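Below you'll find only one chain, the form predicted alone, shown as structure tokens.
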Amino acid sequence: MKFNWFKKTQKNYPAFWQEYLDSFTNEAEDTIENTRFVAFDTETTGFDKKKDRVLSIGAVSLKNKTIHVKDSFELYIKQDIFKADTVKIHGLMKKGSLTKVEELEAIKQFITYIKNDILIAHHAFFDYSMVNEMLLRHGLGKLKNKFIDTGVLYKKSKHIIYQDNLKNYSLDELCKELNVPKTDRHTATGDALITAMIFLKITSRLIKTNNLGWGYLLKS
């Protein structure tokens, strides 16, 4: 008798985990016209990832150059974690009229709205990284999705217009430089609609100095 002494035991993850990951097999690479990427952004108690926690997020998709406003997405979570000093940015209390939902839940909703498509942020790795916090936190793996720098991707288009590549923007920044109006600035869905609005603005001018392609797009 043979024993397989190495025998891989599948994790037992929730349905929607599953599908998620499920939805990166055999991933086809698509035109940039056709792709649907998610714009998010993240309102948190403050800076730390591991003691911080996300106490909104928002995002909004878009495909072929157009901003989609009605599929958008927002949510408010509950934490038990909470700094009344962050209030006065983002204004989000710990007791207030808002729904809010528990964590996974929220995991839940965020994961089937992104699906496996491409994620836009700006210093998208604090985002990045406090939503992976919250996955780790319930016993999931770190986000799949291929994601792109808004403030990575508006300096090297700066680079080769201005010969410019030194200066870290704010999200404040790339707004005065691109004259992006800033609705709603400090909110969650606000904040990845200016976002949105800034990857359409820096992606043409990368068409019209003929560097819009995927290599470009997604080197950090």
Contents of the next structure:
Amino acid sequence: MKFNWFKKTQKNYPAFWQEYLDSFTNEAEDTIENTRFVAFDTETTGFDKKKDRVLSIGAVSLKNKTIHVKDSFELYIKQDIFKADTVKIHGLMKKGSLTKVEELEAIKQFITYIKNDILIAHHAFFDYSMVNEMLLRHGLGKLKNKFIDTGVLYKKSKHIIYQDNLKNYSLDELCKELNVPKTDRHTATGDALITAMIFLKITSRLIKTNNLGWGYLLKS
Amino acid sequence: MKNSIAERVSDFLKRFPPFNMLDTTSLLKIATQVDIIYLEKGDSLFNKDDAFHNHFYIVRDGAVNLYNINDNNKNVAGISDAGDIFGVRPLITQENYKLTATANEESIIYGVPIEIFKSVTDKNVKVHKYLITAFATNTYDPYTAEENGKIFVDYLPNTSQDIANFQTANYTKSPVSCQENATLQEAALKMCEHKIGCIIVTNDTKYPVGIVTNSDIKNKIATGRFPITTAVTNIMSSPIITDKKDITVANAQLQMIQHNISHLGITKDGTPNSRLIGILTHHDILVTLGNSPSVILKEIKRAKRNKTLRSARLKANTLLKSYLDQNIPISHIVKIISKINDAVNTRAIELAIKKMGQPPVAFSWLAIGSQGRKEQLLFTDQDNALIFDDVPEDKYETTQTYFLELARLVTKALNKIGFEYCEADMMASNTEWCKSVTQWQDQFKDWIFKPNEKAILLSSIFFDYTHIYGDKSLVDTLTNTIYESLDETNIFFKFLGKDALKSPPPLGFFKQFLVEQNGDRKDLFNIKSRALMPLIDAARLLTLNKQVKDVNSTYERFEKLSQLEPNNKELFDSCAYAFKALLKFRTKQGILNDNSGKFIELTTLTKEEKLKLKRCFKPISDIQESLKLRFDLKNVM
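Given the form predicted alone above, produce the structure of the same protein in the form predicted together with the partner chain.
Following is the full complex, with the preceding chain placed first.
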């Protein structure tokens, strides 16, 4: 066995992943109106990124303040790890009536869906890590998309004197503050839609107060 | 792939027209293709003269203003809130937008792709009609929208209800008959006495041998071919076609068509060789089949008991319902139903006179209030009054007593028929409203020259009087006095004007309905006092002011005013139109809830009903503004 510590060998990635990686190399700058955002959420068996697993991914895409219902994403994943105590939150049972796919297939579909677009999630780091763990388990790299955390975004929209940096706003609190109906809360797709709505509401506030610096918002 | 969002969109859409007219599969198909659009306050979805989009829109949350922008004017043509559709122009006609749609507040809009929508609703007539209505409502102001007349089109197709055909026919039992040896004159007298058009000739075993009808008399007697003293057997049509008593309506009709006759004898075993037990006329068939107004009127005229009147009036209600279902113009419906109401009143009075004996002097029975305006479509309160001819002072009391007693019988009968007693006792049986002509003249003069709140309240009821029965010249005398008196004063009009403005148009900000604030009617919309009365009051005031006589119904009053003042034609026409629409609305609600339709629970209304209702409110505020100027009411308020 040969060791090559410094030069990364070209791994034999599945086609979808290679395509995904390639799409970031020749990325063109575009206006915000033409930028596709993907708000997503995951339902998991728990909060331990090593031990817990993603049960379902939901996502909606938005472009120019419009969500296209037909371009939404909803997926349920077959997992061996199952924790009865979180069922009461997300309602996903081990043997439900929903059609479930294998984890790798789920990754493939999700990656094809998000492309190189900007991701939005609430408390994004958790969802981001969960997805990354999933990718790693299948020998793939981390997500390369830029992403926006609506929790952080919301704090920015508040006037400086109200910015209590210690406080983390939950999705429920934001729904209340921003008057977003909590339909299908705790389903991946429902939360993704709520997140998208929250994103739209906060950005329009920021635009109005001229406080929106896109570059500043985006993390990669 | 499961699409929860599409399901939620569909859950929302299915609550509102036209989507509620679609089945679940179609709806989900549409929902899957919907765009969810976020609008910040002030964002425009489309502007006037923009090329049409591939979507039309429904408000999910918030509200969208539709502006009509001309030169520098920006008028709100409408506000769409949750569940309202707008931007339907591209669905109907592929033209650029005529209006500008701007978010009135932060809003979420669903964009429905037209192509998908059209493919799914291709053959759905209800949906199309709804969209045309919405289109007309959002695009035009009420004045011009009236032209297309489609606003009255219903969304529910007419269902056939011909079960009646297989019912057993209701024949007349114990029919009037005469013996073979009777003369034609005797038979004719008998027919007159019973107000019938035919008589059956029987032999001494009571078997029917023939029938004499009006046309037999016309053809054989009036032409001089036979003298009136001739025997009925010379005149009668014979043999008589007979059948059994359990004959169905459809069969009876067939028999009549086959033999080209309009009467069937009903005998014990169905043949002419058994005892006659009844007669089935074409008229009876029509009665069973329901409902032609002429049949009901005939039934009323022939009624011998209040019970019959009641059943006839109930049939009129069925008739009313089917008319509304068939979208017959409300003006036509109003005419027919008021004819029937008048006939019921007349017959009730005739029956009462029969009981009481002939009246001592001439009199006129007046309908007042809604019946006086000929707008009483449902059973509502009875309001009436009685004028009798002047009598010497010493006879006044006995004369009045007779008429009070007569009125008591009539009002009791009307109550039995279904017209509730008037709560305020505005009935001819009340001493105050049963007076001689001179006393009535004094009464009206008193109201006209010394107006106060009570006088105005009463005026609003008594000035809408219509002669129902008796000597009309008494009413004409009264009318002339009233108009002469009105010429001499102005203050009365100011009072009436002030009264007509007491209910402002029933929409608050953001087009929400003004509902009752307290009491057990809380949160109900009073369509009578808030929408109908302002128009009724305005019409009365203006016609009195213009000295228009004998036009009593509110929409006819507006139509008359529109002729008299061509420069205000649009205003008056829109009022007439709104009134008819509101009246129809109230009547439908009344039938639906089996009450007077006065209070409407807004939550039970569909979106399209609310839409229609709202459209009727603009003329109210327009006419009230006009009254303010015309009668200089600003200072009186």
